[in-house]
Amino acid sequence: MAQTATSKQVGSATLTLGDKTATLPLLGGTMGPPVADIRKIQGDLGIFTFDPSFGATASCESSITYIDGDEGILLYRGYPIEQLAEHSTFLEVAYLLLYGELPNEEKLKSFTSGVTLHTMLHEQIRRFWDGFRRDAHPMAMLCSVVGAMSAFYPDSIDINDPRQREISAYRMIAKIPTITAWAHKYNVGQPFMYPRNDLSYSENFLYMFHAVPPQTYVPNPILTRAMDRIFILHADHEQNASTSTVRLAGSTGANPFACIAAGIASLWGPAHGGANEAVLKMLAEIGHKDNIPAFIAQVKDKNSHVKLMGFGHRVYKNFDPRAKIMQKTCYEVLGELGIKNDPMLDLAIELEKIALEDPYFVERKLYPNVDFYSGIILKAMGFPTTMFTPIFALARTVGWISQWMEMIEDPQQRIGRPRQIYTGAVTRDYVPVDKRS
């Protein structure tokens, strides 16, 4: 799909161990700091490197998304997130992520109709829902149904065929709103609404989610725009946990539906995509502004294991640019819905103010991330908290697929296989059971 520019050697570093020296090429991309290439370190020095949470490790070359955590910069294919959120649409951004360039009118039209053609699910997939408990978490349903798509669409799982890869991408981008909306309809016991291809991507999702057969559904343009913006802001985010999961699963040659299901599973955790749901739970638990000081004290107490959800980020150490856009969108949505004094929002604003002044958060460079405001917006738009992470997954699907495509097309790609520091028992002999103490 998109052409990937490869990195260039911009220098070298040396690492000495006893009487052996290894030369580590320093690789430079188009932006960002140089990266030491340690691939030959084991052969040259007989050692591995230790970086258990990959905080200092570039796992691949990628030309999709760029983040500068200190400056609060996020670019998709070079375009600042602020400009895309202001001027673009989700499907245009999806094209950009997949193909590397913004489409001209003709290409956008053809991409939109290509994706829209795939919005329906194989009718037998419907039967999956009969097997779920009525109160099943929608992320559990998303994970299983997306994984099961490989059984329903076997004509697009040959990863070596570029056309099949492209079809699988279109299928997932088109069907994930249907799956997400149906997961909700199943939870609340309403009839599944079939997709409407006369609506835009975001309108159709809102329609399938909110509409019921006896009533006419009229999409609200401000809420549709907010939905589209939420999708754009969540579409991709470099090599985060779920994207790395997709790449690792994909590195084995697993089919794309299975890889995206793995990504959904990884996103579910509260430290990642599950944080938007956790923010609302936290606000509900705090309940009132007066309880904020006691809550903050709890957060600062390491033994409590309580975190200020929606705060902190592995990469952003100044501000999360998505959070700023999200905050603005939040006010637009609440204004449109006529919500003047939302106690949840008031609590969030007060919490944010206190946290931004508190030395604990200031010293650790902990700022609100994208999830701090997204939950408040989604709640105001009528989404139950359990749907927050599925909506994130819906939006991120295009990012995961773009990253998976890039990986498959990368000539350097090999199976992902980290090593370890072994800390278990040293070699010992088997003792028969009657001889063991």
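Please supply the coordinates for the form predicted on its own, as a counterpart to the form predicted in complex with acetyl coenzyme *A (ACO) shown previously.
The text that comes after this line covers the one chain and nothing more.
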């Protein structure tokens, strides 16, 4: 696996509390601002730091993904996301995230073969679906099945064995498309389609998702490329909520399948992986282009609590670099499918135009983000909204497993244990029930 470079001290900061002084080393990585190392602050000053949601705290050292939100930069292992989305395949990017370098032809062929040979699921896993309601959300199925995989593949759960860690990585990257496609097939009552070794990663997923036994499935290169781009753009995104969840679970020594299941559960939230699904729900609630002005007025009203989903981003302050790629892909897909008069897609395009021109949104930098366009693309490609977040999870699995493997190999890693500010009752004595008021 990739070797992680360590940070270096680039200065120091002094913090004084009464008659006590603490010198905090300033650590610098290869890119980005320096960070204050506060690990000794409790011992030196007797205090902790307070950072709700850890928005100003670096929880680890990582050489996988770099984001500059102010400049709209996203790098995987140093490579701009725009270049990877334009020239790479998803499995090539997966190799890059796992191993730190782009593969040569021989290594890519070997990696692709290794992943392809693991796409089948243990046949007994099929029985899991019999326990779900027919209308169960696909994310519930993903959480359950991925979490149970350690029971079916116990030969790759020893986290102290590098070879077993690598095998578990291959297995998860390979099997998550099968699990995701089967979740959809179960929802709609169609037969499960087994993976095909003659198809590429994205072709195989589209085949398992859309194909049915009576008809011959013919891959569409435009749609396959769009699927690959969606996977690439969602493959990793630094220490977001779900990735941090995977790392926190992994810090306990949990097996990799359990850690990825934890990440899937975290991704399920509408503020995280469910954002593209929320975009389509928002469009459905607007209903028609004629209702957009009233909706925009509600968004601007501070007392309405109505949100413009798919616009703006927690990290990117000017633009989401992934959104520009998705916008281009969106129109390629719509053109290929000949979609010109879909009411919801027309509504989305009109909403995009208004948001890009309205001073209220321009001043607040509420530009369309990757979730806005990916939702439109997935709908056009025939995916129900309930499948949007599972597809996100499918793509992000490679990032999660890369981050997990990096964490396992980090000698500084300890079990995660955030602190708190206690605001409850002070010490008090127990009162018998018959004497309580």
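Rigid core: the largest C-alpha set superposing within 1.5 Å between the two forms. Numbering follows the first chain given and starts at 1. Small disclaimer: the values here were computed from a predicted structure and weren't measured.
Core-superposed comparison between these two forms: CA of E166 displaced by less than 2 Å. Superposition of the core reveals a Cα shift of 2 Å or more for D346 between these two forms.
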